[in-house]
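As structure tokens, one chain now follows by itself in the form predicted on its own.
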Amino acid sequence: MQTSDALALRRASEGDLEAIAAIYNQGIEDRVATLETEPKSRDEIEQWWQQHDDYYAVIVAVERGTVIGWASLNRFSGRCAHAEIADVSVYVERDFRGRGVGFALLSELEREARRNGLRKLVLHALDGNEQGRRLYGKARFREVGVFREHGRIDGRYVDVVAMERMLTGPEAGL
């Protein structure tokens, strides 16, 4: 796994989750990376914990012993002609926003998933996420849509931008 000075990435384990879903429901409070409105609890967690294994990984972020963020490639959908494509989600603990690690993240995922034969990668953004299709954009994912009206946050109806990063054929060079 990748690392730096600072920063070191790893494959996340059960003991990980406390501080995945705090970060998560960081996610959910600033009601920018999620349509989720209720913070998730421990059992929640758990139960998204168990739909991950070696093909569809979980990765943390840590510096100095701390977990800071996480990512991971998640089930697209249970049809066969989905399973070379996978889902991602990436949060990243408030306070270390906009320094690289979600790129960082998203770039090993990347690598986790050219190694399970993963042809492409989707993801949903709330269209005023500004900071994450940024980031996305970096990461070589591009938008290929949006859903009008698709969730409801605090009372407003949101837009959704779905965004595709191709790992194999011709426009995987991006």
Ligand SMILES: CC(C)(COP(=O)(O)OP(=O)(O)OC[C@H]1O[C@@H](n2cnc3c(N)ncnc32)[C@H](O)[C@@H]1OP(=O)(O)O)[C@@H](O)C(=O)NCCC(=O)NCCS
Given for the second form:
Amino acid sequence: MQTSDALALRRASEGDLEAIAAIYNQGIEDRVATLETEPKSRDEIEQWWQQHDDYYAVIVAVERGTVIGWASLNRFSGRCAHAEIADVSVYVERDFRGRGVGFALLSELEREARRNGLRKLVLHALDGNEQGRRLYGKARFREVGVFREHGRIDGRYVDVVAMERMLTGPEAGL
Ligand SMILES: CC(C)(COP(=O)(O)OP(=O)(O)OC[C@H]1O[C@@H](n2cnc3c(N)ncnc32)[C@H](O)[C@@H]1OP(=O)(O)O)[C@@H](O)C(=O)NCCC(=O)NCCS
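The form predicted in complex with the ligand, contrasted with the form predicted on its own above:
The next block holds the full complex; its first chain is the one shown before.
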């Protein structure tokens, strides 16, 4: 899959929040990306934005002036011991999936994390999210294990796969 030449990646700004929320809500609606089921309101997205900064960065993919995807480094936990770990999110607008945008975003997010001195990226993918799992495999995330029946969506239990990508040590360059 090829990304278009017109694709640009940059740090997100507050002016991107509406587009970020719309793309996030498509992922929630599709029921493959997250255990969340309610669309994010403007207030919730603003709260989410407040939890990000230069270290826990948000980046956007822009094509011909339109935001078509975003990815973020999220605080993994409030504990000091976990300060060098970030949880990852990546969402691509429905009509632009399968064209390399997710991989471009994830690759740039990894570069950003390395620049910021993070040691490790982690994520939790729904077991049935085939596209997400392939994307993470391509980005060299390692499967840590599967949480069985780890969430309930629309009345059914789903398994959740824990994955990690080391940014330092022997696995970092792989
Ligand atoms: C998961 C998601 C971010 C992937 O982004 P994307 O731009 O569609 O992915 P890419 O085009 O960069 O593809 C990366 C890899 O994923 C796989 N993939 C992507 N689209 C695919 C499709 N339609 N069918 C099968 N595999 C696919 C391929 O292995 C691909 O690698 P390749 O280019 O070498 O073939 C996107 O589908 C999305 O936003 N989904 C909804 C939100 C979501 O699930 N987020 C992840 C939460 S854990």
